[in-house]
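Form predicted alone, single chain, as structure tokens, below.
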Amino acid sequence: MITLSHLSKTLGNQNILSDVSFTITSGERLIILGQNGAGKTTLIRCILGEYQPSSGEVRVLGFAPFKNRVRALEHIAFVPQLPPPLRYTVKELFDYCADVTDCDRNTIRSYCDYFELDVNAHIHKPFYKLSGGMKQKVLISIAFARSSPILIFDEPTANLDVVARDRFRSLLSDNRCRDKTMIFISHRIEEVSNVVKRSIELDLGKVVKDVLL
């Protein structure tokens, strides 16, 4: 489903990723671990087509994300660690996602309800003015509302309260997610220990450990 073959990425004079190779199969659940600066975010940006590899290649369902970004990203729902400063209102964001992806507005709302986010109270507010926790709940709700076979989460619980964290973990084991491929980027494996079956650890841009859990 996702293949990285001898992937390297240099930014300026710094080698961020060096000869990274591994394959993620359909339905696999894995976590990518590593300290700050290990290369986790750069790796995900290569998978999402934000960065062009300096050498090697990335394939998402056969597509090179940097060259065929639309085709690759139609299969991926991504929740970033830092929500973007979108000036859309919450309603406009829901409408945009419904128009350009395969998610339904009411389904997004149902997931927001699940996370105890009162959509009606914030529907006309600009997204960037929401609290960090609210932004995260909205983005997670949109990700789950899509029918994308691949979910990528970058520190997804960082801004969530205790109740929302528990609900997020419960949702990962829901039947609706049974066949989805999930990739987590985190410092803490305990956050998603109930679902991940594989751990890949990066250090200084290289894979130093790849184990089944």
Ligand SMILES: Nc1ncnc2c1ncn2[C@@H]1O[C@H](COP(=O)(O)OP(=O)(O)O)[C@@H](O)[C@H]1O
Given for the second form:
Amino acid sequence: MITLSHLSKTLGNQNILSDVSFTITSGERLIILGQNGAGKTTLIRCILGEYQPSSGEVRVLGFAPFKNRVRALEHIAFVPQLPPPLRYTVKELFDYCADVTDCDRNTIRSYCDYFELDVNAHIHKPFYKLSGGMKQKVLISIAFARSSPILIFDEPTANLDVVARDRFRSLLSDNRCRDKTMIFISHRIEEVSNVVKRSIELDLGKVVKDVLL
Ligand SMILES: Nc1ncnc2c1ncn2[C@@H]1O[C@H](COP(=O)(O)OP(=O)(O)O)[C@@H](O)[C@H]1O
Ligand SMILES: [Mg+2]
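Would you mind generating the form predicted in complex with this ligand now that we have the form predicted alone?
Let us now look at the entire complex, which starts with that chain.
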């Protein structure tokens, strides 16, 4: 489903990723671990086609994501570590998602309810003015509302309150997510331990561990 072959990425004059190779098969759930600066977010950016590999190859369902971003991204729902500073209101964001992706507004709203976000109280606010946790709830709700077969979460629960964290954990093992391939970057392995079956550890841009749990 996702294949990295000898992927290296240089930014400036620094080797951020060096000769990273692994394959993620359909339905697999894995966590990517590593210290701050290990290269986890850079790796995800290569999978999302935000970065062109300096050498080696990335394939998402056969597509090279940098060259064929639209085809690769239509299969991926992604929650970033840092929410983008969108000027859209929450309503405009939902409308945009409903227009350009396969999810509908009511499904997004039902996930927001589940995370105890009072959407109506904030619907006309610009997204960037929401609190960090609210932004994360909105982005997680959109990701779950899509029917993408691949979910990628980069530290998704960092700003969530305790209730939302518990609900996030429950949702991962819910029937609605049964067939999804999931990649988590998290320092809190216990939050995803109910679904994760493999862990890959990066250190200084190299895979130093790849184990089944
Ligand atoms: N755009 C960039 N230009 C130069 N260096 C970068 C850039 N983005 C990340 N880095 C560097 O790459 C290293 C890995 O960063 P990152 O992938 O964000 O790590 P992680 O997500 O594991 O904490 C860090 O040393 C960081 O400073
Ligand atoms: Mg990161």
